[in-house]
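Form predicted alone, single chain, as structure tokens, below.
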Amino acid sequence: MDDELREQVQAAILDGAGILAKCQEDDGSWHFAYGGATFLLPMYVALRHVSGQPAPAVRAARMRDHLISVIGDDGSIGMYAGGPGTVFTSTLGYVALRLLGEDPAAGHMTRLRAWIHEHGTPLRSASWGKIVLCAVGLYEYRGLHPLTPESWLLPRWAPLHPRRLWCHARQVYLPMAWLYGRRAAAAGDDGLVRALRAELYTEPYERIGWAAHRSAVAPCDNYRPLTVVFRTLSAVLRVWERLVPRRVRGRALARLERHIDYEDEVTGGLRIGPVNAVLNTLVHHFREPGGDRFRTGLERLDAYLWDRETTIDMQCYNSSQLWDTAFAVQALAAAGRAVDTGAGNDAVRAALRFIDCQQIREELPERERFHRDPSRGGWPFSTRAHGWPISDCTAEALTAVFHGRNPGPGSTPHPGRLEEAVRLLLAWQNPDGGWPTYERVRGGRWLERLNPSQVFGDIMVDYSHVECTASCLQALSAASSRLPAFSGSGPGSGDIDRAVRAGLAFLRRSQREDGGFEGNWGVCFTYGTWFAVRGLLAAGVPPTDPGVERACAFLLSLQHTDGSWGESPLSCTLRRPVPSPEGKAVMTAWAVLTLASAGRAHHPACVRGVEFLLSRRTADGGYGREGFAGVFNRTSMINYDGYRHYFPLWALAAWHNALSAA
């Protein structure tokens, strides 16, 4: 191998180090933004306006820089910035724009409205977007499907009982089906709802047969079409919402706020989520205007909004703070095998003081209750005050604490939370063999069926994924060399063995035909594969395993003419792999993961991709933005912006480690 490629590989991972260590937080963390979905921002200016509470001047306008910046050049807005259009995130675009006081008369304010216009107006939005306009007085709850609140009232053993459902499901609905069984809506005096409706819809709105538009919705926002067995049951509730005695609807919405109550209660007001904490805040204000419970949750909305910079957006969670320093430990601990980095080391000692505070100490009150799962010994995706641990979180905090290089005293948690950990994650496990998110699965995929969301797929029931479980298979193969309880002939080594083949069975069965790996949570193909490889390695495979080389051929199938990588987001939408113009460095890195982890660090492909990632490094050697490489639930795309930061690094890192040790 040349030695001027390997010198410059080393000056780059010096740099890299050195720029990630300056990023970290005075905690110990890494806090960067994680936004992308266009929706989120504009339902906290519907909360604001409905409630009375307008955001102070400043930042209103900063609000509505960053709307106006998402708007694309035909006019409309998608699920994510540069996305197709929908009619979903177009209308709230638009009426969040209006409520922070934009012209309808601009130009880009006529473009927005056109666009709305000839695809059908907000009667064919996809159904969030429907109620939300329910909630501000811009559209009928008489035009949506039931959200039957007396559902939370069937017994838990009930096939169709709420609990079955995935929690981010579960816990968008609780609201919905509240603010549906108060028919919870604004004030119809508003001037400016009264001019929006003239706005939005090509009819008076007086006029308008709203039942006729239940199931109305664009192709555009069609991405998981109503189903005859959603629409089956639909007709069933909707004679149910004619016949319901009051008093039983008034047992169910004393039931869902005990339980929008609980949500607030146990994340300290965070919730699981910005759609729900946002809903849940606006629940509150229907309850009670101006209460205690109300000001809380506006003002822990604040966690959610990312204002560091020229514009203010709403980010897709609290924070990305956990999942990103477990990542940027592995990084710099591989870094430091590659090049001696002083700062590189003092900053993996203080990630690892912050992962240690983040892990949840305690069960949960009243969980069962509530229908929550264990959590104790987890770590969840932002801080511990979130509250909701998830197992790749928890696999790749312990990854990281296992891999950190000589992190000194007190810098990790003790052995025993540690044991606590590792019985989490095997009591997560799916009985597929594979590991959920935040639940062990609880309901058929048949579920699926009832998906009323149309702009979003897999979203009901907590499934197995590629991702989580070859992040468990890293983590479980860890401890069972680390941990005493589970290693030779400790009590848990044979629990630790069983969950690894079952694991390990169904990453071989989640293969697809071309060799590749369909990703999640990560655009899209490239993400999957270096997840399953590196999963598939941890479980003992050897590279010369035919599902790795197959997945290794499916890469270098992918690899660009200069050397790189890179997908659309398309290809989570389309569920094939779809190139994107030009290489990704963050997209490179990972393939370049995949095939030095496997064995080929020589490979004239990863020499290339290694040549690709030097190429594209700024004047002070880190990375440029270069667009979304996350994804939630098929169609919203996120900006997971640490990645450029960390993955890179790790990449050339573990090249350059590859093949020192060949």
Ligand code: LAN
Contents of the next structure:
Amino acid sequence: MDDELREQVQAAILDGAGILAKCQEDDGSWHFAYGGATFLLPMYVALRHVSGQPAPAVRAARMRDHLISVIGDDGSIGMYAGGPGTVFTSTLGYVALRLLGEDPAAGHMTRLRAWIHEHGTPLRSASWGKIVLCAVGLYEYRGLHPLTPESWLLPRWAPLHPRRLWCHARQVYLPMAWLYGRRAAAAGDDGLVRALRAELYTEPYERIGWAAHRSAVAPCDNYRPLTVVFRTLSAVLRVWERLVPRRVRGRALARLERHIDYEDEVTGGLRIGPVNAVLNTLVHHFREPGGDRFRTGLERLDAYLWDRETTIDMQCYNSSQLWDTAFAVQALAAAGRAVDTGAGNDAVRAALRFIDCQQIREELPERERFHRDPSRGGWPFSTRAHGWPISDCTAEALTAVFHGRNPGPGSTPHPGRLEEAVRLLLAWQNPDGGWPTYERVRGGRWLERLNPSQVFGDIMVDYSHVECTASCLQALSAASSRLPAFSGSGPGSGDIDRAVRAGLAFLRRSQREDGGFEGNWGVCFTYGTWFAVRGLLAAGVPPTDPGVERACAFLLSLQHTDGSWGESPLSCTLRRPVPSPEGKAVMTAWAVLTLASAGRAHHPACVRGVEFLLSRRTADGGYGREGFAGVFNRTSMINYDGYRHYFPLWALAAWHNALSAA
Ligand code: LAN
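For comparison with the form predicted alone, please write out the form predicted in complex with lanosterol (LAN).
What follows is the entire complex, opening with the chain shown before.
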């Protein structure tokens, strides 16, 4: 191979490792922006308004600037900046802008309003928008499908018990059901709310026939149409709404409150995600305005606000610190094998200490009563305080611990704790051989027919995912050669073998006709294929395996003419590869990582990918922001800002190391 290219790559690795080391936090982690979903900030603004706690003027202005920045060319707001408009996000964005003091006569406001009117007003918003509007006093609960609180009183074995839902759906349904059960809404005598009622609708608010609009939805908001099963259940539940004895409703609401308070307590007030963080706080407000729970809930929401840039946005999680740090370690470790990175080694040492501190040490109190699975030994996506362990975060943390170079004394968790992590990984595996996100699956796929959200796909149960499975296979294989309890004749070695075999079968079944793998949490086929190939190889499949061959051929078919890879967010929504207009360094890095690890570092396509990565560097040797690489539930995009800092670096190092090994 061309020596000149190799030298350039070595220089780039040195630069990249230096930049990464420089942006490390004092605690050894990396903390990057994690925004993207446009409905989050408006929900937060709505909460502050309803509870009479508007954000201070300077901060409000910065939030306003953020919301204005996500308005698209046609005047609408999509689920993510640049995405096709939805009534849901356009309406919430409009309301938030007004609550933050924006003038309704401003050009962008008139255009946004016109777009909302043209697409049917909030009466045709996806259900998620309607619920938030109800709390503000801009929609009426009669116009919603029931969010029946009594489902939480069902016996545990009931097929419709909410404990069976994916934890995010479950934890969001909790406060939503409480708000619905109480018909909780801000007092309607607010001048701004009165003005908004007139601005949003094209007929007088008082004359709207709410019940008739329960299922009304604009085509742009109807990604997952309500099913016949859902409508039938809704009809039954509407009868229940008329009959439910007050005493029973009271009991149900009290139970919801216990679950809401528990979630607040065991997550150090962070809650599992931004949506239940806002909605739980809203519930606290309606229970006891200005009370302790409300005040703490509101304060802790600051963790979700990204305040390090000119505008303020709400993040999709309290942070992605553990996830970013685990990958940064793997990238730096690969870089350290390629060149002497100096500062990189110190960074790895500090990062491993951070990772060590984030491992969950205790089980939760009364966890079964609150439908929580074991947590001890696991790692969360952000920090230990958050406390919800995740399969692939646990796996990537383990892999980082195993691969971190020269970790030094005291920086690696005690082997006993690593074994706990492995046991947790083993217990997480789904019956289909794949790994879910947070919890072993508890409900049938048929529950998806009851998905009430309209705008999100595949949210009802904790499915097995290609990425989670691949991460777990990687960690388990590494554990089997490093932890005595699980290696060779160790008592647990059979457990890992069995789990890896079933996981491998799951990955094989997930391969598409075209050879690619669809990712669920990154955009999308490049992401899924990188994870899958990494998992296949970790499970002992050789690079010459037909499955790996087909996956590589698939990636080659996606390469752009300039040597890059790049997919549009639409890949996720439409579920077929859609190229982005410009190549992206992060996606090119995933493709190069795949090809290099699968014995194709010499392949001209891989070399051109490397050249593209070199050409994309900014003057300081880093990479600029380049659009969305992360996704959830098919329609919402996330900016994983850390990705540009470590994936290109990792890819260059992996390519270099593969050539050196050859
Ligand atoms: C995340 C963030 C991390 C992500 C990975 C670990 C990267 C992934 O491999 C597994 C799934 C997981 C944990 C994940 C699931 C869905 C989340 C929590 C998010 C994408 C961040 C935000 C999203 C959450 C559902 C947003 C809240 C919105 C609702 C519709 C409830």
